[in-house]
Amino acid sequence: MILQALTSYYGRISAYDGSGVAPEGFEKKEIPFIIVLDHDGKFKGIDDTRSGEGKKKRAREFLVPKGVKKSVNIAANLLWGNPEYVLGRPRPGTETDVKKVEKVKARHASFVETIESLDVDDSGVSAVLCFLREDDFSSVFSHPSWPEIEKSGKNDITFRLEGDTGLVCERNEVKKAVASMNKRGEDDRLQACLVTGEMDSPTRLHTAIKGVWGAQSSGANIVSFNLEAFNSYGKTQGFNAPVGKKAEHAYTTALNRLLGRDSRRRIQVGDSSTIFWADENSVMEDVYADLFGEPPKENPEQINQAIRVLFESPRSGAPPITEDYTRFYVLGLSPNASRVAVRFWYAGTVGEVATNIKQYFEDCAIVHGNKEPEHLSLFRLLVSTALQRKSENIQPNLSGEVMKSILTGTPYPATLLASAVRRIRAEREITYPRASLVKAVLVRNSRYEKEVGMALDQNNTNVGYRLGRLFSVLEKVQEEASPGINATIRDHFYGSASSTPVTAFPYLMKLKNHHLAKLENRGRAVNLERLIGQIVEGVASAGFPAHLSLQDQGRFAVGYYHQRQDLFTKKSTDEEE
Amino acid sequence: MNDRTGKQSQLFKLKVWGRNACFTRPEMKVERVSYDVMTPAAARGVLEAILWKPAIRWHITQIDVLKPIKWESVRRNEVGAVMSPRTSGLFIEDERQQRAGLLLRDVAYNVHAYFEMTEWAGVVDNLAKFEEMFQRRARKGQCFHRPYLGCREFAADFAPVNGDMPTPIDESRNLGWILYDMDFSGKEPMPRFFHAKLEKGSVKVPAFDSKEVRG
């Protein structure tokens, strides 16, 4: 299903003219340096295609013949490559190493051979061959740009004919030759392709997928059989899974485009690089990244805007988005060294996705300070469950599972609640994202008896919720009794109060009496005492429980957060009066 | 597949279920991703675990999906090397490979299948004998080895379906090309694929040697 959907996405994007999708046998590649030749193969200069500043310098993308997959063996690309291949120039510092120099010579020879074997009558190719056969590159090495090429890590070189706008490998004759070379195929073993069902020769090694965050920078593979244990029935590499050449080109090109640096179809959710696409142009494709990504500083309203675009009924009278039956796909990929693993896969309709996303935002909504954004990005929610709020500390499987739950509208994974509660206990701090997350989990788990509301619910008699509220008030009492105190009871007792109330609360209640006695404003003391009375009323008949379940610990957190928000908002309205 | 004798048994229905299943897609067999439904090859494996003799060959005609398709993602420690018979062994911790898996969770299927007699059948072998054998074994829960759902670690439970047919889920969609089974008739085992469609929770399986199956 995944490869099929990607293949049809390739069909969709390559149907547009000027979409810039590479045809079969070609790939899009950033080439920083171009050697310019005249028709006789004389060196004319070096073009530097990079733009930008410092480390962010990026080269222009060109359409070049697809690179050969290589590890240690010698295999030259057609008409482009690094200086070792193109000019037979050893890397700086290795000129004295005889072995390496020999290897570079062989590489250069292979490069020339590849061009010769192309066998086309084209002035560009013959100029390049003239230049290479001359075998005197001193003019190149003395060019002022050369030290720059030696220095930079990405130093692919290709050729351009003087007077041409495109590269030599972009000339029509070359394109034709490459296309016909592809048709010939290396071996004539035909097998049904498992993506399309058509007879095609199976691809042995698949093009690397680049841009999966955390994977090898040279690219990793979804379809790869890189160790003996992964083979079946005595087959090796790609023959384990016959994917035809056509389908292989289509799915890898589509994936690389979706994952590309400028792609608007990808977001990072925890450790999984997430891409999404639809069968046809859809507004969902445009706003999906905004809904879940962290809004940029210059546009903090991004999420709200995206929600508005999605759900405000269009004035044109078009049917609402929830009735859009365009197929929509979301694919989460996570790295495993040289391989890419599928973390989750979702195939549904735009309408379903829209409905479930709306539900997600409703579930997460909770009262918050005025300065906090109304909707938190998924990233901020997830890092709030991680140690030191670092994305690499998010539990490995969590983000993908959460994303899947959002898309399918199913309950969140139990680990989400567990890790949020664990963070709260460890840091003794219930932040806005954490409260919102815990509330969302609880609401979802009991969809039909909406037990945890958005704001303080004085009638909620759940023992966890009540104790959370009580704890919050007790902390407030202490804060008012000793203003500016550094460590409150929250810092000392949150863990035990939320998990084993019977050990903490009796002591805390005793402590409270001393705090109340210290309050100078007697009216305030009476008010607080009354509030405590109201809260305890629902709890204490059976005494403080010995343990709270994980769910109740979640409710404890929400109750604490609700009550605290309530205490502060009340105060501000009092002041206004 | 040319050793058919044309003698076909009655159609059996067997319910199989389990907590997890992974009918691994060949293209994603390293970082495993399961097919959405049971493949005919996996169904054959379950039947053969209950009854198999050289004299019979199982054919799957239909697979009903009885529970909604749910997914689960896990990462497990496995081994990357294959032990050669000439070595004294390998130390597993040196050959560790973590592999992710996108598995099916909480599955149940109703497999429709029949068997036919092969040329290996002896003079005393007849359809009724094996039919009785299969029914008896399935009813008693007897098996040669524990049947499994795609991977050995996902053990399957089974029970014969007699009388009331369990209702499949109400879902229809195109599943694309999926693996039918390996073709072992040639020198090298070759995979064969067919275009599967889920229609009201059922996948109709064409005959292995029909035109709809390609390899």
Contents of the next structure:
Amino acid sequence: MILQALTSYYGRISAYDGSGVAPEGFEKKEIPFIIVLDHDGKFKGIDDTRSGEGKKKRAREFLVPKGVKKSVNIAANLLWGNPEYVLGRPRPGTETDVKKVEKVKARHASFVETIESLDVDDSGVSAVLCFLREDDFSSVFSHPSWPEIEKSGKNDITFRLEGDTGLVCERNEVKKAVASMNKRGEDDRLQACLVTGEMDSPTRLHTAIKGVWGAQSSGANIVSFNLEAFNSYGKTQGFNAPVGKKAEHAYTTALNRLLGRDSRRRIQVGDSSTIFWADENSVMEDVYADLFGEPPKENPEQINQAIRVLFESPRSGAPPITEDYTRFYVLGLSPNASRVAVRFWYAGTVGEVATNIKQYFEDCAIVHGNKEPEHLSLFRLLVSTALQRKSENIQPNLSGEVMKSILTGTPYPATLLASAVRRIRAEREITYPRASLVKAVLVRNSRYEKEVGMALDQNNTNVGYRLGRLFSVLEKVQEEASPGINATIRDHFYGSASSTPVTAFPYLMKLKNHHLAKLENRGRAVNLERLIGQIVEGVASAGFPAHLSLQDQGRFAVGYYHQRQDLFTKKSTDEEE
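If the one shown is the form predicted in complex with its partner chain, what is the structure of the form predicted alone?
Keep in mind that what follows is only the chain, not its partners or any molecules around it.
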């Protein structure tokens, strides 16, 4: 299903002129340096295709023959590669190592043989072969750009004929030859492709997927059989699950394009590199990243704008997006050694996704300060559950599970509430993101019994919620009795009060009497005591419970947050009066 959807996406984008999608047998590659030759194969100079400054320099992309898969073997690309393959030049510092020098010579010989095997009558290819057979590259090594090419030893180089605008490997004769070579598979037999169902030559090794956060820079495989234990019926590698060459090129090209650096179809959610696409052009493709990604500093209203674009279309006369039946896909990928693991997969319609996203924002809505954003990004919510609020400390698999719950409208994973409550207890701080997250979990778990609202609910009789409110008022009493106090009861008693109330609240209620006695404003003291009485009245007559469940600990946090926001709201209203 995943490969079929990606193959269809390749067909969609390749149908547009100027899409820049690589045809079969080719790939898009950043080539930083180009050797310029004349028609006799004489060296004329080196083009530097990079732009930008410092470490942000980026090379221009060119269409080159698809690179071969390498590990420790010697395998040359056609008409492009690093200095070891193209010029037989060892990396600086390895010139005296006899074994490495011999290996570099073998690589260069393989590069020349690959071009000679092309068997085309083309002036560009002839010029390159003349230059390589001359075997005198002193003019290249003395060029001012050479030290920078040699510095990393990984900069790819290729060739261009003087007067041409394109590369030698982009010439028509070369393209025809590559297409012809591509039709001849590694195995002459034809099999039914598992993706398209058509008869095609199966692919032994699939193209590596690049751009997955945390994976190898050279790429990782999403389909591979690299151990004998994975083989069946005497078949090896990709022949165990035959995917035709056309389908293999289509799905890997589409995946690499979606995961590309400049892609607007990807976001990073925790440890999952998440990509999304639709069967047809859809507004959801344009705003999905804005809805869940962290807004840039120069545009903090990004999420609000995306929500308006998504859900206010009826006001402009357009059909509601919730009635859009275009297929929409979301795929979460994460690294696993030299492979890519599928963290989650969603296939639905644009309308279903829009409905569930709207529900997600409604579930997360909670009162907040005037300077805080109306909607928080998913990254900001998840990172609030992590140690030191760092993304690398987000619990493994949590981000993928949460994203799947959002898209399907199902309850959030139990680990999400546990993580939020654990950070609240450890740091003794109930922030806007944590309160929003806990409230969203509770609301979704009781979809048809709305027990936790957006703001303070004085009629909520849940013991956890009530005790949270009580704890907030007791802290307020202490703050007003001792202005400027460094540590409040929240710093000393939050953990015990939210998990084992019977061990904390009797002492806190006794301490409250001392704090109320210190208040000079007796009217304020009476009002606070009356509020405490109203809250305690709702607690079970059996007294403070010995233990609160994880769900009630979450309600405790939300009750505390609601009551504290309400206390500050009332204070500012009184001052205005």
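Positions refer to the first chain, counted from 1. Bear in mind that the values here come from a model prediction, so they are computed numbers and not experimental data. Take the two forms, find the largest set of C-alpha atoms that superpose within 1.5 Å, and that set is the rigid core.
Open item on the list: Please determine whether the C-alpha atom of T410 is displaced by 2 Å or more between these two forms following superposition on the rigid core.
Closed with: It does not reach a 2 Å shift.
- [ ] Once the core is aligned, please say if the CA of N226 is shifted by at least 2 angstroms between these two forms.
- [x] Comparing the forms between these two forms, which are aligned on their rigid core, N226 does shift its C-alpha by 2 Å or more.
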